[in-house]
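Here you get one chain, nothing else, as structure tokens; it is the form predicted alone.
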Amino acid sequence: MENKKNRASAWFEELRTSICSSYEQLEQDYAGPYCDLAPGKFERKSWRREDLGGGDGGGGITAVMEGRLFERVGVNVSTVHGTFSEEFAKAIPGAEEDPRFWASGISLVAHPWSPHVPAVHFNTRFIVTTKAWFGGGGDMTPTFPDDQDTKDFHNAFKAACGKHDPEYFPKFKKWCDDYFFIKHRNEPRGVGGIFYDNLDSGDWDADFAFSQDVGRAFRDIVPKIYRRHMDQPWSEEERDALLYKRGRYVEFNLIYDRGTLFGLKTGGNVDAILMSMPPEVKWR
């Protein structure tokens, strides 16, 4: 098992790598409203957890870039291992009968300045209990849906997908359907994407090269839709209705987000953590 720990911690550390490349690549190349401005980089900071019973809990390390395309984007890794607390290791597969566990991954979130750009989210994870398992997924939040960026980044999932099994991506979209769904406004929080989880089909080596594929999907398709858009002028009142779009996803993030509750619960940084919060929003 130590071994397809490492692999895994190794392999969300060299896709953080290569997408923040990518992502500042894009600053570079911006030629929209803010490009008088210096083009954005990434700042990175380590941090260290400490666990629920006293010692080291592992860490990571956050990736954050605030620029002329992007708002703010984050990028995160972390590798963590300690024990639940004995509430929390009851909603964990495999934990309720022992607490320990070890979690890597990676999470990612990025809000442009455009409202024609679409804010994306991403992650994929590997959590060892009594049990071991991949999660994660990809979808994204236009505030002006466009057909042709909406099918792209369905149809790089789909290819991702259908390496593996015919049937991952209909569950799976699905799955982030559902999931993505904001109950109390009865909404969708944007176009969809795939979200997995528990994924452990007895061969790890095939479920690892999947999440695996799912990353570089999404690491490919971003860059594409944000080239046909980013340096679109926008007004004012198409501002707005980006500010009043992030609070939806505010609400969701707050309310229903797994991840935010794992890392709260698990000690995480917090800094790390609400990365996904918008710089700015606005609610009716």
The other form holds:
There are 2 protein chains.
Amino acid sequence: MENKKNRASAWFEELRTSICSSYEQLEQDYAGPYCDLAPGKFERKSWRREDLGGGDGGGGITAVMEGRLFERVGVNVSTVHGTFSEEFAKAIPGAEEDPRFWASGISLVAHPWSPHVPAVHFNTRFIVTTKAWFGGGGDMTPTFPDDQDTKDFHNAFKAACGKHDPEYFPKFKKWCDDYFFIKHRNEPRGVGGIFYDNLDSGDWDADFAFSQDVGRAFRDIVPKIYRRHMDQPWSEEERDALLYKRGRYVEFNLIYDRGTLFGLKTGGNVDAILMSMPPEVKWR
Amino acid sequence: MENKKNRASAWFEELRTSICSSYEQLEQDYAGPYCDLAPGKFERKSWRREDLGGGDGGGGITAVMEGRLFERVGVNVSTVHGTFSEEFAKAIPGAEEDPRFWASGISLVAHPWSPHVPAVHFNTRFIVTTKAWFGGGGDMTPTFPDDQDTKDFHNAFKAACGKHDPEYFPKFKKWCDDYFFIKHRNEPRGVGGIFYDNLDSGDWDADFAFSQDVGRAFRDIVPKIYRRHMDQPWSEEERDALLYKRGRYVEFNLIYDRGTLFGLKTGGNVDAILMSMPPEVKWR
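Shown: the form predicted alone; wanted: the form predicted together with another copy of the chain:
Everything in the complex follows now, all chains and molecules, and the chain you saw is the first one.
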């Protein structure tokens, strides 16, 4: 198991490095509105769980870029271990027997300035209690959905899933649609993607390879979608439409998102958790 | 009981009318930044519970003003009746015996443009199940707290409480501090005020008179506080401080506020409930 933990966390770090390079390249190449501003660069801050009073150990690195194409992109990689409270232990597979856990993962949220460039969210993680499983996914939230973008985004995950199990894509796509639904608005948060959790097929290497392929699929498709739209100018009305759309995003994250609420209620790193909040939002 | 219901709902409407006049007068008198814009006026929209699929009947009037002093003020008065779901009936006094309810109330949220003018929130309500009680309160959220404002705001409620019961003010002030606390940030939402619920002393007339005095105290103190600061100019940094403060306000409302979550999960009027959201918000 130590070897598996090391391989998973090393992959999340490697993926972070290549994703961050790709985002910095997009900032460099950007030629749209306000491109006279300097291109953004990621700033990395490391944090340790014990410094935050979270109990037990480990920590992570929060990489944030505020640029001219991206209003904010946050990429967290963390590898922590701790002990679930009695309340939470009941809800987590394998934790009722022993409340100790180990978890490593990468998460990303990117909020572009432009209403023509979709916001995206991605994460993959490996969790160990008395059980061990992978989870994660990626989804896209455009202000003005574009059929080609949506098709390409879904197809990238479909191809990644298809390499592993023909049932993965339809199952994980539906799981994403069901999960990222804003019940009180009766509307989806975005155009979907995939979402999976508790993945333990019995073949760890296969599950790890699948999570790697999900990460690569996200890393490779997203820049293509960005490049189609990123240099296009926008109007104030279009920017406002983005800001209102972000309001729905905030409603989802704070009312329904299990990861956000779980993190906030278990003494997680508040800044790292709420890095998913959009930089600017409007409600009407 | 019919007479009590009528008196309570008529008072909430009367209070709405006088509060709205007071807010419109403030818009008229405003002489600060952007005072070349036209002063705001409330726009009223009525809604009926049955049109929203909420079940049973009644409705309300949503009054919204977007002006030059107030980025947005929303004042809702609603008088509705319905039937609680089994799940909620357990949590509401007197509803387990019979899930039908009647409720009337006024609520107000005011978000000024200026970081020197505090945001305020106020509501009072009369709820009838097999029991009947008043609830409500008012609280203030300045970006830059001012000792005199805070003292005067608290003293206005202290005077209103003191006319009725010497225990009310300390009890309801603490209740407010405990309620409007953002646990994951370990910080209060604002500088407090009062909060009370399930008020049924056995003397309905006294409880009604108390709720009326709370409404008058709010109506009369708030313009005094506004007028002290409203014409003062602000910097972009001060405006950003207001927008970040509003982010904490949103976190509280969507993660912890019982009224918001209760409303969203019981088929309430989403627009009326989320009228409490600030018009513009930033997260850093």
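Residue numbers count along the first chain shown, from 1. In this text, the rigid core denotes the largest set of C-alpha atoms whose superposition between the two forms falls within 1.5 Å. Note that the coordinates shown come from a computational prediction; the quantities given were computed from them, not determined experimentally.
Fitting the two forms on the rigid core leaves the C-alpha of Met275 displaced by under 2 angstroms between these two forms. If you fit the rigid core between these two forms, you'll see the Cα of Cys20 move by less than 2 angstroms.
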